[in-house]
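One chain comes next, on its own, written as structure tokens: the form predicted on its own.
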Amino acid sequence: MSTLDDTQAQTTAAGPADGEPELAALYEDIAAAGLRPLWTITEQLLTPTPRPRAVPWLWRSSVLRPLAERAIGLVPVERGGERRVLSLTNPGLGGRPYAAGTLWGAIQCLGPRETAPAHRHTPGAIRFVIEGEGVWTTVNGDACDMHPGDLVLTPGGAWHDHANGGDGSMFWFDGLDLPMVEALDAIFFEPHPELRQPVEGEHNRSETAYVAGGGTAGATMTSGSVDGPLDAAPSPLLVYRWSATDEELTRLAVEDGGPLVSVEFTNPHSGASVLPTLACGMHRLLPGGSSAPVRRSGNSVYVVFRGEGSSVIDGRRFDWSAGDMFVVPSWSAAEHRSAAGADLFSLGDAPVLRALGVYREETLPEPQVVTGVFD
């Protein structure tokens, strides 16, 4: 978008400086008095379809997983610093820390017997692991075992903290609604009083409690359309285990067929997605397959958690394998293959369109062209 200045010289060219001298000291004084005349930028802020200003990228498992290993040993988690992550910057947003516009993503790493210190605040956070094992992170006092491949939610406003029992490192992708949250001028953080916050009876409490509840796995997923009801308040049950997202995946392939099978992790209790403003989600390639180009308003994120292959999206080529990270932005036409088959865990924004009534997507007739490759 065009700065005041830019705007008011890009009018100016158009004739009012020489021509209009009346009408050139209008803008003059409009500008001085800190506003600007919607007649000239009304192209700018009212686009026929969203332009985003972060552009698809792809952040390889190669570069991150090296660096994240360094910061290990060279960077102590402690007070003051809070969490040893490493976050997506797409080269298209300025310098920021953001994956997209909405969206934060994050490789975050704890090594051997440590602790990543308890706080809180209001944006809201998931946790997908991708390697390792013996951590826990504690949400509100339940303290929920981690595996790679499990989904861990911490909702805005919960008291959590990560620790590491075992003699290995953990990797794991963070996603955060923190840009939003940012753009609402709603940022509240605060560390806890003590570095880690009691744990309140056994391991993985809301799972407990789901399951002696008469829950069922299939209730925390829906490979359907989460069009309602909407819900403002967090999914109860804070963790969502790989072994029952295989299973579905695995049954939904067999009874589809493919060439693409996905599931939403939702509120089990109102069947909304996990937390207000974020999706997530777990798709499966089947070998072979080659998903329809699809347009969604909104952003996403896509961790690559088993398998290779390659997503086209805008007309580019990014290949990836297990470990990568990449983003789609909003309205960016992707599609998906995989000659061995392929398992993308995704987060989306896309609760926040649906409760606004601005949520779309297009499913394009044709395969896009590839008209460049990332390198």
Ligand code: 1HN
The other form holds:
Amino acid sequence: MSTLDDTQAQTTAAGPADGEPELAALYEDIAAAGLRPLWTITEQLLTPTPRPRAVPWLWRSSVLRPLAERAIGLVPVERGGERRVLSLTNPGLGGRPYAAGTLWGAIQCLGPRETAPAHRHTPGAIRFVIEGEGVWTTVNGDACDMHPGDLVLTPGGAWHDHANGGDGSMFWFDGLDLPMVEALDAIFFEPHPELRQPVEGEHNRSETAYVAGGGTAGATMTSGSVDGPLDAAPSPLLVYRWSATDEELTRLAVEDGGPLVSVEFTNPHSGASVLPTLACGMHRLLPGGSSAPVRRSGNSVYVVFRGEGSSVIDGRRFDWSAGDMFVVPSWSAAEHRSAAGADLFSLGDAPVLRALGVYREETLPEPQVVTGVFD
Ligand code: 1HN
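Having looked at the form predicted on its own, could you now put up the form predicted together with the named molecule?
Expanding to the full complex; the earlier chain stays at the top.
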């Protein structure tokens, strides 16, 4: 007679027990039927907290920028490759070209007079301009001029191409929800018949229309972060200018004194995140300022726009300066500080987690103890 403990020992074993032909036959038949008994699955499916495969990581501008420049000299942007892009490849993801499990992040560059060909796809994208002048991204016929610090949206399904009309190179950060759309088995891609789609009318029409309709800069961002309902429609405004962002952060810093002031960019029609899948924000650490240690479910990628400082992520210190990019994976504890002040752009997947009711965040009671330094 077997006790309850004996029974559990048998049934939690990874394979059939010796001398139990009936049980052995059951396991064989289960496997042959394309099934797996839950009680033999040893990998932990329900972890107490998220266990992202992506690890905290940083890519330095001093490495990214020269490589991008060499690529401008050696690799043409043409049909086929479509984009001159170096993807942030998180070492935890087994070679997949993703910054984190849900997010694509990359540096993209265009040399003088180059065009990255027009196409469209179901993943949505955002561009955050790091350096250079002269490029516009045309989104469904609307040519959006790009300048450092600007955020430009190319919502899923929108035709888009990038054209450099100037004599210098330009560098920007690309963020896409590509891994999410891939996980949903919903990728569609289509090249446009022409290299550049036709530009309709003047440049920056979404911006002009927004202002002409009485839209204010204040309605394009909110202090803190959006936690309202998801809007399945992307923002009708395609460009968020650095001048407006800077002005709002300056105003917030005076109003509430810091040490950290943050805005999240919003769809001015609905107050939702800029894309249904992606949240974009800008964070200003005032000189000597630090943020509270926080963990959040969902992944984030940060781009240092101005200044320098450091972040402690899961106990490791990451020192950064302008143009660097780093990843805070889901549920990693993160806190940021800067002696001289800094502006950080952030990209995150929180709109999806919030819409699905699985978003969580918590502030840690104490600053983290630093046990190592990333380099
Ligand atoms: C894409 O379309 C762009 O349009 C950039 O600039 C990066 C990465 C993967 C798939 C499509 C762009 C991309 C991308």
